[in-house]
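Starting off, we have a lone chain in the form predicted alone, written out as structure tokens.
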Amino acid sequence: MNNPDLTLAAETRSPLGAPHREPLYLRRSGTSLLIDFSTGEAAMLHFGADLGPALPDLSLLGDAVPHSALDVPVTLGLIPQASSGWRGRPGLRGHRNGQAFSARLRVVSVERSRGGRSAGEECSAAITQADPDAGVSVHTEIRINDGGLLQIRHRLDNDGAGPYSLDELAAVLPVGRAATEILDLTGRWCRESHPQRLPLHQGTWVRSGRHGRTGHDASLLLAAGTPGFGNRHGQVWAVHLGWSGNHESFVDATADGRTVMGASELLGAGEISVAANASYETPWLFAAYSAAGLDGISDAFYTWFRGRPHHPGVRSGKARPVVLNVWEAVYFDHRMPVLLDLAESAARLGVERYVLDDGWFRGRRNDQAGLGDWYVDEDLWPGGLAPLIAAVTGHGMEFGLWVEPEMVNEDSDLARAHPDWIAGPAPRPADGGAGGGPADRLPEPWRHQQVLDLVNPEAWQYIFDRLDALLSEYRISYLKWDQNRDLTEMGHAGRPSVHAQTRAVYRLLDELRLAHPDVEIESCSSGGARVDLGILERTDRIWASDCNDALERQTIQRWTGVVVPPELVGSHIGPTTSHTTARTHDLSFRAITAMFGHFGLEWDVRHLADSERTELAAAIALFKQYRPLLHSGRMVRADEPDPALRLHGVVSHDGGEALYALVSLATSFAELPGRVCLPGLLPDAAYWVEAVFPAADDRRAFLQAAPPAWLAGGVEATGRFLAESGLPMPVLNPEHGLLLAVRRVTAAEAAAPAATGGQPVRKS
């Protein structure tokens, strides 16, 4: 158990299977998981809101015995099994050689930990239990955070003589019966993260990733909810499971009435097997309940990314720096001149830090060659990257650069020299020489590219040393580290290992974070392919998608924030028309979107017009004014009526101040958007609201004849009257957007009116 905030209590244990007496009923920011051992295995009874310091005699409420069934109460465990008369998805299924396939698993021990806020209250906890017969035994932790997000993971022992072959190890928890609906995600390639509801309906649903990554159509949160739940409204049950590789994820509706909600690697043919006095251990499945709506679920995730030690910003101290990447400035052209002029022009409008993308290593012209050769190519940079790097500081910025280590190019050095470095389905040898058999076949090529086997120990430690290298020779802040394909047919030796190679993929970002800690790595995978807790335990922040379009951001953006708080997200105007859409956006609405992320530009701003200029600077500064906010405040969502509109933003967590954006997606039913409301303010507080951006006559963003009269100099209003009637608005054009700066009024300026002739005192 490590976390230093908990104080563990004296172990518990049992001979095998003997009930222990207490329950265990983890309690912690309005969410509870309650616990029975009084069969001897481990009976999950509730998950979800809190059940207040008493509980009832739990012995007098076990469950009816119907016709038809099995003489006894069944069972819903820890780790739902057959051998306890549950008939839905089990969450242990493994063999001897076609032996021991139903395990018996009763409770051996129990530790349980006591902290947090309150440390009267128990919030952590460690059950072992056994199945002797089987020969196996599985130790699961669960916590609570301060927030209300729960973990839970297990460990599987294999305590016999032989091997254990693994086929899953699920972390399930029941979901409460008022819960009608599912909602997930899916996507693809510049469209991640859109949402897809279904009715819960006995039965169960499985969403599998076979990407051998996260991928682009991985649900980031599975929800279940009570019918019509919304941002802000209802009770939802939410999943995520913390892992890179393969997963499934389900809500399993089981014809007893009861549902449960759980996660596992989703693991290949023979993939684990494990060895006698061996273990293997589950990814995190972090779980959260809100009687709120999805933003009771936001803001449980987001307490715990913001309350590690290692988040960036309180790792560092530093806020997150406006960004420019020269991708879709200039792609493959690296000519010096064009790159320090970009670098010029960035630190003129408050760019922070710099990055250059791909196209600066050995025989890289294009996509198709040079993967896997991590030297500074010597025809581009005769002095190497020392020049442009000196440059970029000189003008105050941080220097990033992109890489992609975990892939090949077949056009490359690496790969002509270790052919037997190339993951497949059979193992290949190491002189390349050909012989028609199975080692011949590569999986089909994506983007021209292959994997790189890691779990090869001479590979991995080839990509070690070149990233370190180059970490050490040059002043590099920061690694846009991409991967650009599934892992299809992944083997090493002829045994499937996207595990193994997830598992060396981290372990490679572990080294190197411990051997360079003041380098931030951003996790990009052709966008969004790789967006999960796995990762961004060992990463800055994540690429939400490859598309800059503004208005497809609007989505991609808004869902993946459910989980990842906007610090974490890169966000980026792009150029006027979008390079992945072909879309056309005026800068504003550009700005407007890559504001509730981490800010910055990917876009040639060598040539604005003075007028754009002076826009984007603007814009910058804005960010900058209120990013401390930004990236530290309550995200609220409202459930806008009208589908054409869309209102977020932030809110600070003593109700001071709040940004919000109102935007325009489309053409709207209605010739008026109406009253707005702004909510999560504190209610009996007077606030002060204006519009910040873009300027109330700016004739691009709106479509009416006269606007509402507040948004020539702002108004005054409680939170109450904000959130319940709401303000009318702008006709906003279809694809634009407003900022909305609100700040609580002082007693000295709600006193200020009575001097003033009725009017507030502002404060800039």
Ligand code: GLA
Given for the second form:
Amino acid sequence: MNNPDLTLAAETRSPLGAPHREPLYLRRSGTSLLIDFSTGEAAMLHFGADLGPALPDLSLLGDAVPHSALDVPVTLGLIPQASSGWRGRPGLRGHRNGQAFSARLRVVSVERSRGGRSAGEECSAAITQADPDAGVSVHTEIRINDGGLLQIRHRLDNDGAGPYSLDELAAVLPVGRAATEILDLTGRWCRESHPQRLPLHQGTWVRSGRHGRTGHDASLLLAAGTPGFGNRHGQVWAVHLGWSGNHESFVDATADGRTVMGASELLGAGEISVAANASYETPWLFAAYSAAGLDGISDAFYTWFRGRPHHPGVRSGKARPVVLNVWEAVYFDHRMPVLLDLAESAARLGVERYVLDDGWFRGRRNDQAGLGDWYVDEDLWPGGLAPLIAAVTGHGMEFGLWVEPEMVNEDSDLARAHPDWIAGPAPRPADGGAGGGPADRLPEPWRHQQVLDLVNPEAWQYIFDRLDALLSEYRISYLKWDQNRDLTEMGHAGRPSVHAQTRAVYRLLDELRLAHPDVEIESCSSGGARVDLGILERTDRIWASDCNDALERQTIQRWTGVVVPPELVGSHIGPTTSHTTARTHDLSFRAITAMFGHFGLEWDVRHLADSERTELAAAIALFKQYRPLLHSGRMVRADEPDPALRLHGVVSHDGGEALYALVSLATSFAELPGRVCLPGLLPDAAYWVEAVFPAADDRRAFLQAAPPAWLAGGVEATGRFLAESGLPMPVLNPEHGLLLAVRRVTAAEAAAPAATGGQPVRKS
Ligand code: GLA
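Can you give me the structure for the form predicted together with the ligand, which would complement the form predicted alone we have just seen?
Below, the chain from earlier opens the complete complex, with every other chain and molecule after it.
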């Protein structure tokens, strides 16, 4: 994540030789961060709205001193510390065998770099603080990216003699006093990323993830904002930790009236012992501020994602292919004729990537055996995967393959040959042990599987070699990389090892990508249990949920999408009756839902009715038509007052076009939906609005004696009218949707009514 454009400039020194440190004032894209060094410590003064081009007068920001308190104002440090009087959650906790428990970090150096839009604007810095007595120093990197997304991470160096036991090193940011409400996300399998709100009171709100993976319940975003902040209004501060292991995110409102937000890796007992002259590095904390609700937070994240050179569309230069994943079509039933038929049917429908899911490798007939034996099953596939791959690529589609490299079934050749490669609370002997001692105890199985100890270099190398061999032998363009259990009692050599395992998995992905740069990788973890910016730095999309029920997906995708842009969120049309909820949905609703993601199918499309096939092919064609817009534009979500309705859309950055979806989640309280606002367009530009899917006469989608007048032919209106007044909408049946295409009226079209004697013209 290094930004080569930034050049670090050395700090200036005063004539007396003591470093004179100007405050650090980072500004970019409407966001700013202000750090003062006058006390000798890096003190956080502000994170939030841009305070203007001139460095604020810091004397304005000096706090009062209350009674019964420290004799000087308490500093909120870049690393909040008790040595400065901070009584909130400390930024650093660690010790040397019970000693050196309280560090007093003081600034040693500040390096600044310029790279903001206006000349001379600082937007990144590196700060080193040290405590020679405690023998530790902390090196902090901070940057504000284009789009306003802030990144911060620390590295702790052990400068002393002997090991330093680290319990926590957190990245923390101040939050404005205006924030009185917290919003975060939680979930479970098949119901990921659901929001919860609570008032922000004094005290600490902590979200802990102890799954060893990110977790289905992970708070992808922890936000605090002004009362009732919404999609497009209110001030919001938000953080996300880019880490796929144990973690904590928190809001800490202290008795002195200050509020901070932050996050850290959650370390196990004795997990991190930093040897002399060694270091520990935190994951990146990502933070955003918006004065215009959650859509502004999404803008900051999306801009950052899309600015990365390895962002999938940017790296490959090609559109995200329409996927068929065979999982819900065949599960473990891998019969060649069926798989070939599916490939042919998919290709005819316009599918561009075919993914063979679980069940292709040795001994894998169900979910109880085979994980670890990453060889094509010779009984099932006497000719290997080559015949299927040839058929798939012959139809013009890419071929993708499912793997779950971090896991092992006890019923596998790998576990039988290397029982000591299974991770657990105590080291296992190479024969697996038989004495009934602690070394024989494995974690409780989960989906009949255990975790492979990838901290063990031999196990890591075996997995790398197997995957490398498969990718070298076959024409595989895509891996669906799964991870289907929590890492409970995760240990290596008798010590907690979630940290080391997570780093080992990252290295595995990094090295495979280096060896096979054209292969795309999906991060799946029993659906959406590993959605974070750490894994997304080395993968090309996430599987948001195992739930393909469109109604559930409306919420899962809507909230996953606060952070992750749609081109990275796998989103499939599932079977008519959902396999995970038994709800039945019309194809139009399933298609409209899948369209606002990385679109695909997960359905046995071999035996569709003719009408269904036609509608599905039309939906795929529609997705392809709007794909460039959907995968590059700004996400817009109306603050729709009817809880039964949702209006979201994607608007191009130049305001030239947009695609909105009006979705009904339930029956409405009113007879009519009334006028629904379409926000996010250029206020003074004229637009043509058309309903494009499903057909206006679809009796299953709509229930009304007559639709609103404009629906049949389209309508012209200004962006301001559409945002402020809105258009009367048809009456949608519950669990249905309507797609609205919007494009700016050209000057020639605008002149056309006059040219035709004032007759209305159809502008589509
Ligand atoms: C997990 C994934 C599914 C599927 C199965 C295969 O549950 O989330 O999409 O790949 O594994 O076993």
